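Okay, so here's just one chain, in structure tokens, the form predicted alone.
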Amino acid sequence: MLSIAIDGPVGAGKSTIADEVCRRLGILHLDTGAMYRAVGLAVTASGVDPQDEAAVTALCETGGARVDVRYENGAQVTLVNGRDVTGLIRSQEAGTAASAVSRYAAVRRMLVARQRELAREQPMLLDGRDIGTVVLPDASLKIYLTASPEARAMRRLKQLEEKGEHPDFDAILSEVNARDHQDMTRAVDPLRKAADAVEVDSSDLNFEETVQAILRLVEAVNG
């Protein structure tokens, strides 16, 4: 059965570019950011601060945070405690939030089962930071898609500013960077390149381009 796990840092595009593969492929794409953004969102609306581990351990265990998944029409919607929250979580809050959360075992823990639940019922693509690494580590094929600090960060200027906003440059690589390192040097299952995962550049490719460029991994794999 095929299972396709992407990895890479923020604002690499692994969602929009893993929905496109996975509708080429008629497979489904699980985003696991998704879910680390619901689980954000859920401590940020219980009152509990992100970086009080305890509080948001506490959370979780008790069934505040529960997380989960469906499909329409083969779109990924996110769940929180039963509530659609699949709107709500692409905010800059809920963002932060999840870069929080997602440091801390036990939310950890709670997500990554569902995620290898999901896995095994049907031919998958799971996108997030540690698929490769911990997730699927059997995964058919690894990818890490990555790009230079400048172009995330330039790609992100660019979608607020079709929203109507006037962010800084700056600022967004500032927070761009910082989020690259939380990521990476967090205790429990940092970012990383799997050892066996091909790394895809993005920075100079665009939208089609990096498509086509996992397409043909799939297909070196997948016969």
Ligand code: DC
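Rigid core here is just the name for the largest C-alpha set that superposes within 1.5 Å across the two forms. Residue numbers count along the first chain shown, from 1. Here the structure is a predicted model, which means the values were calculated and not measured. What changes on going to the form predicted in complex with ligand DC:
- Residue displacement note: D196 has its CA displaced by under 2 Å between the two forms (rigid core superposed).
- Core-superposed comparison between the two forms: the CA of K163 exceeds or equals a 2 Å shift.
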The other form holds:
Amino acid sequence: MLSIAIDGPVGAGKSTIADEVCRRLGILHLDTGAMYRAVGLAVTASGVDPQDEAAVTALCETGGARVDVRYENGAQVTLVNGRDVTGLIRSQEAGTAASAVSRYAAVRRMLVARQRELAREQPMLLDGRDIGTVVLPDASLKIYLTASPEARAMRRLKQLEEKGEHPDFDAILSEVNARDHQDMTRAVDPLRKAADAVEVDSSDLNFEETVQAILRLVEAVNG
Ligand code: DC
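What's the form predicted in complex with ligand DC like, now that we've got the form predicted alone?
And the full complex, kicking off with our chain again.
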């Protein structure tokens, strides 16, 4: 069964690149960050403090943050406790809560189990932080998609400018660096490149060039 793992830091473009690679390969894309965001949302909606590990763990263990994923026309729909939260999880608040709850072993255990099940059922590409190292150690192909902090901050700046905002580059760059630090130094399943992952640095590549670089790697393992 074909399984592709893409890990990398925030702002490397994992999700949009992964979506396009999957569309061209005709396989499903599992955005695992969406699942952490869904837990973050369930936690805040239940009135639980995302910083309170014991309370978050209790909520997960009593079935109060059941995350599931289904596909509609190839697109991921993310559910929590049976409710479609695909749109809601894109908020800044859900991202912040996700970043807190993704540090907890109980949350990771619950989501990793579901991610492995999904990847067993069909050919898939999973993107996240720990796919090559923890979720799918035997993936057919592991990619570490990265770009310099400056390139990632610049892309974020452009996205915000397109929305009519006037953000400050230095502020975005320090956010990118802070998120990297948090993702790479957390105790449980930190972001790191798997020993057998291929690094794709997209700092000087555009969208299409990055997609092509990944498709070439897939072709090499998939024949
Ligand atoms: O990629 P994202 O911003 O949607 O991820 C949301 C949060 O979840 C982010 O803080 C990193 C975390 N995450 C994780 O710990 N492991 C994953 N496999 C995917 C995301």
